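Next comes just one chain, in structure tokens: the form predicted on its own.
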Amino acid sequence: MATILLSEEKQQILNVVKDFCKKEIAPVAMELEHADEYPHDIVEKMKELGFFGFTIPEEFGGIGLDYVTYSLVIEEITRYWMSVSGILNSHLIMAHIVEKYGTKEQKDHYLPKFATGELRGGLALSEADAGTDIQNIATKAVLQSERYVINGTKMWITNARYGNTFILAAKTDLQVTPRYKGISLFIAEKGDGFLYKRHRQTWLQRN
């Protein structure tokens, strides 16, 4: 079994997470889970502690954790309540996508707001006929007068109800082979065209 040795600074961060889990998550996790209630207070406290910026680079206001340390953080959170890790992971996956593939303007605009939790992200990928096989999505994005018009329906979007910014996958090329190469990712903020239907089967419709 491998032993992971953390720097003093990273160990302090992990200790903060452990303390947070014991004090804030453990006492309420079972009650909220059985009541199927969203952990608003826990999320607000995570924002205050900078959790939503764990893996976002320091230049954008994040903590800049490496992924080994972050995996230990998530392991600790899931020890107490798996649902909280989903809120955090989907958000930081979106932040990673913006950091890796976004334009400079997108990075400068979104990443600092992701780091503070002002914007909370999620992934709009799955559809009724396209779960894990994303290349089967039917949502389409058509370029019209320098703007994309997106039509489609998404479901099972983590953070859809209480998040506000999403990575949305849509087909921009229906002819290319293999089909997954015809998929593009868009940043979609809540607004006109975003319709939340019901809990546990969330829909995002853009048209």
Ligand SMILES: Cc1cc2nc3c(=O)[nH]c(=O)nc-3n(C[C@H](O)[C@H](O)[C@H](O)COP(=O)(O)OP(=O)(O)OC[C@H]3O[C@@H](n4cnc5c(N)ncnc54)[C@H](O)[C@@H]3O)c2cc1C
Given for the second form:
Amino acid sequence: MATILLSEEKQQILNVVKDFCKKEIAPVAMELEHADEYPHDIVEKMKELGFFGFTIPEEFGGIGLDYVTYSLVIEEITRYWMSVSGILNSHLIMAHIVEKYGTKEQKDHYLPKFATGELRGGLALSEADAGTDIQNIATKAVLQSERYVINGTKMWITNARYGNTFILAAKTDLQVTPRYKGISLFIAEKGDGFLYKRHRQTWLQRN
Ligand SMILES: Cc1cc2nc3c(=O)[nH]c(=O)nc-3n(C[C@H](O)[C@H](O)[C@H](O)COP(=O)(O)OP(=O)(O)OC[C@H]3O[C@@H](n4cnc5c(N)ncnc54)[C@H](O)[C@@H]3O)c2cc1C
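Coords for the form predicted in complex with the named molecule, given the form predicted on its own:
Next comes the full complex, and the chain you just saw is listed first.
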């Protein structure tokens, strides 16, 4: 097994995570997992410690961790409770997409809020008939005047219930070949017309 040597600063960050896992996650993980309850207290503490900004660059208020160190952070968290890693990972993938492909205006607006956890969320890609075959999404975005009107339903979205901002995949071109080239990504905040509807457990009980 390869040994990864971390700088003192990165090792300190990892030590903070290890301490956090032992003190805050370990005592409640089993109980919350079995009750299928969202770890609100853990999330609040992660916000205070800046965890939602792990890989967001420092210029936007994040910690600016490289992905090797971040993977060690996630390895540590998943040792205690895998679900907590999902809350962070999908949020930080969303942040990465904004950082890599967003406009300057979008970066300046969203990344500092993602870093503090004020805005949290993830990826809204999957649908009933589009998982691995993502180009099969039925959600459409139609340009009307200067705004896109988006219609569709997503499912299996990590952070859907308690998050508020998502990278939303929608078709903007239905004719292009290959079909995946007709997909665009939007930054969508919950609000009028963009709602969370039901939790997996509710669905299972009804069917
Ligand atoms: C814990 C969890 C969290 C998730 N969070 C999110 C989220 O935050 N946002 C989001 O958008 N989605 C999320 N998803 C959905 C996830 O992205 C999809 O489940 C995934 O893309 C697979 O799609 P599917 O379940 O429809 O399976 P399918 O696409 O139906 O695949 C079923 C099986 O068939 C195999 N398969 C499919 N196509 C082929 C092929 N052409 N050749 C060979 N094998 C094939 C697959 O490998 C798989 O084993 C989450 C899923 C899970 C389990």
